[in-house]
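Next up is one chain by itself, shown in structure tokens, the form predicted alone.
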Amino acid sequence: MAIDTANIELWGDNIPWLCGLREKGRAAFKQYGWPNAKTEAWKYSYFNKKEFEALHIDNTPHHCDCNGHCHCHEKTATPFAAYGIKFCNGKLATEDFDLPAGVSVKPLVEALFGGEAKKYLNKSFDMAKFPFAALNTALIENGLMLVIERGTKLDLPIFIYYHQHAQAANLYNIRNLIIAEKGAKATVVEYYEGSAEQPYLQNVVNEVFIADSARLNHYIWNKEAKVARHIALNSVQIRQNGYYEAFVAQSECALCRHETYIELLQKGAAAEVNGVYRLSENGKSDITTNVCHLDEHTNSHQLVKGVADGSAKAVFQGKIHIAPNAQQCEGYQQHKALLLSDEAEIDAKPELEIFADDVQCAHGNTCGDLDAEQLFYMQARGINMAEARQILIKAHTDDALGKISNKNVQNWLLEKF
């Protein structure tokens, strides 16, 4: 049975404001239409609508049927010291969050029932511009609300582990609200891992709100099953002197599209949005960013590095928007990729949209093969061709990974990439 967004039974159908929000999501998704080759923002990454219609939604309560071998049965599932939160097949599985004072986490359904989520839901983006976020809103139910309270400074990261192992063609919708209140400092890591053999679609929306002088480090590694599609919107609002450091790492799967939309709302707001992708077979990676400077003295920096081999396809779309009143801003963006096969493809579209005259902005893009002189130099010193290539590839990706300020996270990803 194909997905029917209008008739599927969801928790909270008796809450008027929630029903109204879901209806707005359905209307926005219907009005936008299915992204296709003529949809500018999706022309490099669209997929067949029929594949979506073959998916199902599991709206039953969480129940793991993997005979005790799933991560949701473990106390923690973190590769380094961290506060662990777990999702299993799209549903929050953690029962005891074991978090320090100054941090509160609730399943989204609790935050919906209590009304705390209403203040934040769909307040950071326009559904008319993000079709899958509109779909996520139409089916909103699973996810969490994470609040780092005023002045709280966490000593360890919060590590959110998502694991997909259900042998069913499912659509998973996850909506997370992440709030860093005034003066708070925290690190959040999201790790998506899939072992399912059936194609599935992970549709994630994170709404992130960073208050005055707060700092949030937000690192995401998408390591979904190779048959999976992962579509995510990270929508962020940053207030005066707030700082957001983001990093997205993408591995091989049928499609991994991560879109970051940032609004630098007030003076002194800053964001650093970096990333890396490494594809060696026939995977598809899409890193899309849109950073909007909406006030003076705001700053943003972006560096994305990638590798495409085999018959893989990679996409980078980056946009910096400077509003008319956003004077004395700085915005920089760079994408560098290695294209290692005649069958591989990289599509890059960096953009600057500037409506102020006293700014410093730059963007750039380079794509090419490994440096022949460097390879020759290494071979002349006894390093065989295969090893020399791997050394240069790793040096290329390590440059971006070096931007991660949390050393535990950086070392973890350096080891894996």
The other form holds:
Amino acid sequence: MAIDTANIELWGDNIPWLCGLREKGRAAFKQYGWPNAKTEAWKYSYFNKKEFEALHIDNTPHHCDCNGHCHCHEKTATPFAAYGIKFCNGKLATEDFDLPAGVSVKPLVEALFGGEAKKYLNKSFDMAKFPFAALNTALIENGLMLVIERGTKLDLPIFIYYHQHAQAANLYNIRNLIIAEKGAKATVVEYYEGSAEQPYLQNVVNEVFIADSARLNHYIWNKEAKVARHIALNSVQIRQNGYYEAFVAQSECALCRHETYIELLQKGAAAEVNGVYRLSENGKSDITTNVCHLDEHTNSHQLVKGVADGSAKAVFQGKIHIAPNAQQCEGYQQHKALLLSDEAEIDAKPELEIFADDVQCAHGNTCGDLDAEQLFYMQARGINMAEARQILIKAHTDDALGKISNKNVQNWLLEKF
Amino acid sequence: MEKKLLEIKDLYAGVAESGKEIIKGLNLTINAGEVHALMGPNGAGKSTLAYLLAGKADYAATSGNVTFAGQNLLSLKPDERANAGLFLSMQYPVAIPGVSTNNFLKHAVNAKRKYMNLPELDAAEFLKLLRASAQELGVTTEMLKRELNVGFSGGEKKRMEMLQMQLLQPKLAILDETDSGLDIDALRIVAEGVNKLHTSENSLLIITHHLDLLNLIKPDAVHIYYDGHIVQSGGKELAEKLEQSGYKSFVEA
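What does the same protein look like in the form predicted together with its partner chain, given that the last one was the form predicted alone?
First the chain shown before, then all remaining chains and molecules of the complex.
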């Protein structure tokens, strides 16, 4: 069945404001048009509309047809001590959240029903600029509302595990609201793992709100099925002295586009947006960032390191915008990639858009092969070429993983990524 | 009977890409257990010889033979040469950012063990082996944690080369100006490293400009190398003569 977002019945279609919001999303998606080679923001990462239209939306309640054999029936196992939450084929599978005081987690539908989601939904970005976030809004239903209450300092990370295993070309539409209230401190990990052999599309929007002096560490590992696509927008607003540390690790799949849009709204707001990608076959990774410095004394740092081998394609689009009044800001961005084959491709598009005159900004982009002297030195110590290359590639990606401040998460990725 | 370890016969070689000839008719035999010194002016092709023997792709032989421990050395890949027992201590050891010295050494030791069909060492076993050798050479735990050769001083780099030599126990170690630019303490460490490796089985080829190191390690043979071949061979007295009258006296003779 061809996808038709207008005729899909979703929960809460009888709630007027929600129905209206979905309608606005549909209109914005239509207005933008299907991204193609002429769409600046998508020219390196667009894909065939027919493949999109062949997707199926499963709007039935969560139901797993594995007769209790798949691990969505088990209590969420986390790779390190953490509070586990699980999504199974795009739907929340966790019933008992088991979280400490000061943290509230609700399925999004509950927060829509109660109305508390209304205050945050679509408040951090403009749908006219983000077509898949507009689509996400048109289909809004699955996801979480996560609130770290005022002053709460969470002892363990919240680990959200998304497992895509249904043998169907589904469109999974996830919308999360993550709110760190004043002075709160928390770490949220999202792990997307796909084992299906169907070209599903994971379409994620996280809206993140960081209040005064709050800190959120947000780590994401996109490890979708090889044939799948993953498109995500992380839209973040940071208030006075708030801190956002983001890291995305991108494994290989047909298309993995991770876009981060950040507004540093008030003095002292700061963000780190780091990441790593590793492609060796014919997949595609796109890391797109847009960091907007909207007040004075706001800082941002970005380091993305990647590897493209085989006939893979990697994209890095990084933008730093500094508003006219945003004096005394620091904005740094670096992208370093290893291009290991003649067929692989890397497209890098750094942009600085600076309207203030007293700021420090820099960007750097490098792209090259492994160092022949280093490889020879290792061979001269008995290490064969294949192993020497792996050691150097790992050193390259590990350097980016070194930016992750939570040691448990860092060690997990150092070992598994 | 003397056991030939390295035998170079009528070797001609040069830069692979341009074909520029640098080694011109070199003959050299090193028996097991011998220490040879190779001395020559800048530009004579000493480092080219060292790199060629270690298998660096930038250099290629055009004619002649090199036999090492009974094998045709030039047909082996660099890692195979290393595992067969050839070790090159480079004049400028390469820094490898992002790879800890510890981790690098473990890979190297286990590569050799794998080649010898021995089980690989786990982290604890390796650390035990490493600690003993490191302590003798004055390599600190802090240095082992650092990225390989990154920000190392000249002396530290050479010490690290000696540690690698010690761990890998090569049949033949080629030291390419390992003594250059070292202070007296570092020089002593190199000499100790050499003397420790030197047994009736293990040999060394020391490429050097200075008598200082040769005074500490007592070579069995000294060769004067000029324009890609050996012009004269003898004992340590050659090195002493060189120190007094320079290369001129050998070239004109």
